[in-house]
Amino acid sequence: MASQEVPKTCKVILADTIAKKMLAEVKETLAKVQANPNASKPTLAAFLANDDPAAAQYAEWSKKTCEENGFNFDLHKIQKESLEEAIVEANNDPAVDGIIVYYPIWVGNQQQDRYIQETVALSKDVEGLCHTHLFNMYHNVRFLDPPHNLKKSILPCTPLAIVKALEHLQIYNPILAYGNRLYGKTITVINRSEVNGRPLAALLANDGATVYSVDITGVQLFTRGSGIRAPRHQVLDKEGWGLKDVLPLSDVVIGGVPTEKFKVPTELLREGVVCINFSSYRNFDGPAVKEKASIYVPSIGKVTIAVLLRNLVRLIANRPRPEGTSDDAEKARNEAFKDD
């Protein structure tokens, strides 16, 4: 008798897999909140003022995936020293609905690029990297208008484009309260950044896992604290600490460093671990990790586009309620992506 061979167990999925489901979700959500099919398509002005070729391509992808949902996307490529100047007339414009910068900008200098992410009006930050924003989801707070709670606060786009990908992989444990639904799981989070590492840790600690954040200075570590019971992240640094350390004790790993010539290695990593890359570039050996986890997912991008769009129709949903919008799209509005 022949013998049968042993299927590969990890499983390969796509970021399109995951943005297909999300983009179905957001086209339906915002045919209610507008609640009027003549309703003119919302409007995303995006801003490109460096020359990275990932930028440029996010945008592409970011100028198709609004053209077949219904979007309008009207991109700016521009000097950076006339950006200030741009964003603010896209704020004070009846007709843009929501402001993506791309970044970096000022290379090497995060003070300037910080200095335009709060030009952004509060209003239209799609990305959510102004500082309300970012002080909700640092100290979880996820409204913008307490004690009402009907205004959910934005979150960064890639951060949660991973959260929504670790929910399609049934990372999250939907048995838990909403908020814990990580707890028991270990990740590392390889990248620091303020735009994409460090929110991203936080966020997945603020929501009960043990989080090791990774970066060339070093490893720290991100806990809601004992028992889950603290209402925000705590940050611990692990003197000594790398990555020999944290990935034998990573249930999931996530790669986003920014250049060609990093590799998770992947003899550190557990048998069954789950594997995502947000970087451009390929942080993992593909075909050598296929044999170590149980899922990989190789990019993210497409997810990223999806979750852009997400928060582009929860910014229309907050705005206070306009003239003649009934009660059903009033409910509409109040109840976009009420899950999060």
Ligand SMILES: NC(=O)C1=CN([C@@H]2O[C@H](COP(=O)(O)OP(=O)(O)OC[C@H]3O[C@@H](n4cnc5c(N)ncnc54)[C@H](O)[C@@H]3O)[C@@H](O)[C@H]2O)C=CC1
Given for the second form:
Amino acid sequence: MASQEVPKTCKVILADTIAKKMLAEVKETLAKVQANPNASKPTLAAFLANDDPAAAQYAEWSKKTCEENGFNFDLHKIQKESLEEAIVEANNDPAVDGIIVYYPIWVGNQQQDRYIQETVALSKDVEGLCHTHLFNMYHNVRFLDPPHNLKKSILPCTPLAIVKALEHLQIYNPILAYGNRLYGKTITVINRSEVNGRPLAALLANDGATVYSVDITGVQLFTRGSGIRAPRHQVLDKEGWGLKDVLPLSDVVIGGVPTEKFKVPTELLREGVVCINFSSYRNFDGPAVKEKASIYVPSIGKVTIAVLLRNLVRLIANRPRPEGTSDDAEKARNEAFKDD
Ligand SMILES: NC(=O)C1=CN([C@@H]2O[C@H](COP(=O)(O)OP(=O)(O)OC[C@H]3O[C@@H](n4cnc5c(N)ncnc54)[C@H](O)[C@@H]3O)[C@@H](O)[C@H]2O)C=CC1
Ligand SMILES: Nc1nc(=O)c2c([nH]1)NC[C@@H]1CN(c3ccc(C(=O)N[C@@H](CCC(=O)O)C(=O)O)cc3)C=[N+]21
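Okay, that's the form predicted alone, but what's the structure of the form predicted together with the named molecule?
Once more the chain from above appears, this time first in line as the rest of the complex follows.
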């Protein structure tokens, strides 16, 4: 190339920018939600029962963000064998507002991890992993208490962080009706794990997108059907399809593959694509993707932590109305979350 600099067209958006905006909102909401201005700081109890360095790191970052934003973060490093009883204790402790458990715990025994997920009380399930929360998400149901619709269902942190990033990037089109704002967008999600990729594909399809969910077992199409007439997503196997078929069709590509060697083949991406990476490994070849993408978000972790605090505030807002709360205060509590 000639010595003349070619202006870069790709905009790199850092998670920090999105997280800061959200944390400011969380602070505001917390002030509205806490009826009593002298109320104590909300407390998140965290349980670390594995020796996964990624989980320990995540716990460290969460602690820092909690403490910087007026929350208590109470980390319990414990043995797997004591975990169940410790969770039951936290469920019953009125000083605990939310509970997070770092997974995986019993490697190779997902059933046992699932059992722990269900041991966390619904009212303290800050990660949205209890069955009722998951069921509502897959069924596109937003409230826990129909028809009153005052208690919002909790969404899992990383999938919701990606939704929030897509809103920030204005991929969600506010001209369209709420709930349909991804209509017309084609999105590929590479990873179909039960905690990240599958819930994310479902959320995006529930919001109107055409979603290709890619895993090593193959490609599935998640949509709300022709004209997005269905109330929730449907899933179709795309026999024989692979990245080569879906990447050229995609307006947005989301990578979540937990290996160093996996890279999204840049040459298959559309010009002007939006690329988001949520894996702890770089799924996109940075320099190359910047030549092709219009927007690149290299990581999402900080937004995940902001969502964790947002979910914690929501759990507090969902609690039974304290005795003596005025109608106005109650209205403000509900108003605080009206937009998602
Ligand atoms: N930034 C954040 O907020 C968070 C990031 N993570 C990170 O995201 C990554 C994924 O986490 P999990 O979903 O919990 O992992 P997981 O190991 O449960 O699932 C990974 C999925 O990717 C699939 N996969 C592996 N290689 C693939 C390939 N070449 N093509 C398509 N699919 C492939 C696997 O079959 C599996 O279904 C990890 O790096 C993790 O650290 C996880 C949680 C939060
Ligand atoms: N129940 C449970 N929920 C989880 O959400 C969960 C878990 N268990 N086990 C471990 C994984 C891993 N994980 C990360 C979260 C944030 C960053 C994060 O903040 N990353 C920085 C990376 C910065 C750097 O690398 O220096 C960023 O994206 O900006 C990374 C990884 C959550 N996990």
